[in-house]
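Just the one chain here, the form predicted on its own, laid out as structure tokens.
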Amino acid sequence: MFKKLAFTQRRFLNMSLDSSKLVINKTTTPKTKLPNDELVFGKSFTDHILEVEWTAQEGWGTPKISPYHNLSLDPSAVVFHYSFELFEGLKAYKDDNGDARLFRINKNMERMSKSANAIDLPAFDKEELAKLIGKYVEVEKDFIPKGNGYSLYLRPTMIGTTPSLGVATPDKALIFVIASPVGPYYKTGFKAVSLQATEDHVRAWPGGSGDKKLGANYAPTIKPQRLAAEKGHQQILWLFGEEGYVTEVGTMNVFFAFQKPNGKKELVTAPLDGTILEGITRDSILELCREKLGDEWEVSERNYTIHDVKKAADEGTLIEAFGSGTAAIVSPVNNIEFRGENIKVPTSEGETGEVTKKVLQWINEIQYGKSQFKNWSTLTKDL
């Protein structure tokens, strides 16, 4: 299920992460659970936090689940000064039997491991952390709201905690996991969004860290996003280079569908070239579409430009477009402003396209345990 740790990471292991040593101390003052219609993404949290500390001398310590609390860190901790921080985002779902499920958690653990390696934070046993997260979800299971579109958002995080202003590999670190009950991403229904294609700002570049889930990648995207919102757009479409290569949309991967001259249709997304985040939803869409869309479709990972998109729209061969990510699963697109001109994107199903609608249904059914596909949905009690 999990790949072995790379040799370059083994020097950090010392005492391995061990889920069997988990200590659970439950709160004596449980929080009142909010009704579904009052849930706001990332604003309310569950009763507990999962934590495990690491030092270079002793390796990973005892994992603990304890009442939710503030962290206590030295003001000189390297996380504050040099962005030694990474995170993941995934969700727990409640199926019809009332059991908690996780969607492809092994992929989140693999990506988290790559992010840690990229900024010289310690390696960890991916399967053991997955087990710990499963146990944490079991403790917090009553916080998982019932209903389609409702879930418990999980935020595994690792930070460097060494108290030092020296720029060096941290010798202390902390993994923690918190959880927030959340509702459907679209409070007012499944709505197509408008994008602002930007040439003035670059999200990621070759040789950088754009393919890692690092906090440092996100803060610089907020101002361009705000400027786009002031012009009436919901998201930024990130372009790269003089050619105007399409990369991502907002904090999501992005897909476009084209009608090809040979009569086939093509669903295309940018390749994983080191600038594209390795989205779990992206990977899931590619696998599902390759298996389920049929022979009339080609599913591609290739470079394409905003000029290709505009030409297809002008010629009537642009079929649809959507962003993909954990929060929304898919986000349909109906317009792209580029150099002061609007590129209209078809939405054949009203607010969405046909493929976008199918993908949302396929993934939702797997997440809530209504259908199974390649063991992507895991019961937390089985981890």
Contents of the next structure:
2 protein chains.
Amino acid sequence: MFKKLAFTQRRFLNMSLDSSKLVINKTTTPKTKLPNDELVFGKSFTDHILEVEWTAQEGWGTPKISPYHNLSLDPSAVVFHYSFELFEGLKAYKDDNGDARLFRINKNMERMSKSANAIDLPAFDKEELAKLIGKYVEVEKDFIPKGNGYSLYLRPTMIGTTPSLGVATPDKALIFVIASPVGPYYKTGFKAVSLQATEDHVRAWPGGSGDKKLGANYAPTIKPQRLAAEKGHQQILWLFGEEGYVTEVGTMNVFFAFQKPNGKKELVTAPLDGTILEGITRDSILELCREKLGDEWEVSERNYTIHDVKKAADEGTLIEAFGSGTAAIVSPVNNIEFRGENIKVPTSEGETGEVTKKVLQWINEIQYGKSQFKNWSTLTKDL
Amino acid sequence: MFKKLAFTQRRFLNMSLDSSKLVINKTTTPKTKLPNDELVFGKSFTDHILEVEWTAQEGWGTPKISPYHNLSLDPSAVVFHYSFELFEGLKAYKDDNGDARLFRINKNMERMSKSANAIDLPAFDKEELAKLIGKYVEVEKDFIPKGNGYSLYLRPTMIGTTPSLGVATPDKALIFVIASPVGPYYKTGFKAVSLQATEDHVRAWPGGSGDKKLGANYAPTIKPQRLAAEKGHQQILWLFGEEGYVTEVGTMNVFFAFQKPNGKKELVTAPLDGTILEGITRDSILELCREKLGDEWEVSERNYTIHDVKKAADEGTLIEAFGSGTAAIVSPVNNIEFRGENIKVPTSEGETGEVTKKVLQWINEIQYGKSQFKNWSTLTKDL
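Please move on to the form predicted in complex with another copy of the chain, as the form predicted on its own is already shown.
Whole complex next, starting from this chain.
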């Protein structure tokens, strides 16, 4: 009974995040902004950091925007030992009016909340955190580079900070948000990538946490990724099971397009079965393609295997393939090495396929506020 | 070719760890040592921290022992985002001569090296790190509590510190070692635990990294562990696959003892198939039991299922079960909840079984230098 009361109490405290309490302490030594052509993903950061501390006793504390600074943590903090860490990635765009826009931030907040729940980090009010991020973007607005493909990458992060080596639910945590100005993934137009399909390494498993955006899902993928790169491939294609199910590519979701015997075309991605990251770009592509591709296309979330892909390539019914994620939006594929053989993937329009190209354009236009689709693009000043 | 040269170069730099370069800067404000009865695992720490920085360009830097202090890291450091982190756990014991002893530290160094390799963190000279840890223990010797069951828990840790959000092999890293004085796991004799067998959550899988001591393997286990605790169980029993293979218990390896139809007894633990942590206590128990239990016992590393355990319990051929790990050495089990039913596990000697009790005694005697077994106990002054 005591435990149940304590848990209810804790839920209440966890929802105490309050954006109206935000304290802003601006830097007196602003950084010089880099020219657009010197921007490298995640290497340079803006002038400030947004932070909110949480304790099991007090709930969420005062949100603070202060000059970008190192985090100072006890070496026993659980984030260093047991991977109590999760993150989100989203971008702020500058529209033609000079206003800052965010793309589907509610989806990031939902996913962040699920990630926290998966590793017993605290709950938080999702709308309040979205508001805080909006205010943070307003403070950093001058760091949003102008131009198509340019944006300010935002990295909301939550870590467990309890200074104790006991493996247990953390009683201290920190949300922080940092931001890095970034350029277009493809500076000179599309560049198709070659994939190495792997059967030796398995990214995620039913009953595991591969569908959450936890730090834990990333470090173990780096060595196979590096080995693939040393063989001349840009990304790993993650397979699952003896059947060789296609799951993800690198740190992206993946789509394949097939010509079907009934004359239709099918755009396919793996279903959200607990082993697939719930990509917001993935979700957006599904929704946009269902609405815009037209009657000749079917859009499916279903299981398919590397053998299906190889057979389609052999028979000439493979149309195209691409990865999807926040960084690149879409990343066209032109080759897959599988068991020592190369499966050639068509790129009908030079370095990309038709759907890949359309998807990039549709999403870009929404992100920069050039076209409206539902309420996917939000002005930060309205948050 | 350039890449290969670079890699060879890097291997050389990685092996540059040199214990003779150690710089010691002792605290001028030593902490008051806690009395033995106030020691809590991993909550209080000694006066100093051992640190060595690494960069891809320079290899390992100067090892330093300095006053215990917070780590100051850029918020973009890869350890916070992608779980570039691994650790070891081992203990220093004070023997009857007042000398400090370590138990099989070479095994910890081997495993730490494998963990680093698994997530593309740098290699290091294992003997040199063991020497540094020996010197660190000598500095902290007064913090090793006296008495059977008391020890100084050591936590060697390696983290990636590259300040960049790119998901890639880190080019900066840090080894640090901290130490926490700890008391016996069972202050008033053995206390048997109840387990919750889970089929919903999977700790590790083939092609994953569950056999390495990565932070990534811990955070995802906490929520099922808490839910089991709320139902009155102390630990999770991790099963694998439709067959219900028994793999580990909580953060420990697990052993079961069965009476066999041929009149012999069998002590069983799961084989090291890539999903089982290569426990040093596990390995020590296997070796000691093979040598000391006698002819009536068979000691096996083989797959077995929760159904085998239930059947043996039903038929009266289940003898005992225990978890094994550095913290408790052994942890006797008296109950397993599986699909809503309780499997009663015998504890022939009150709160423990016969083998569990023997194993604890054997290992304790070696750890405190009261008996010799191979070269398993090392005086830190000899390292």
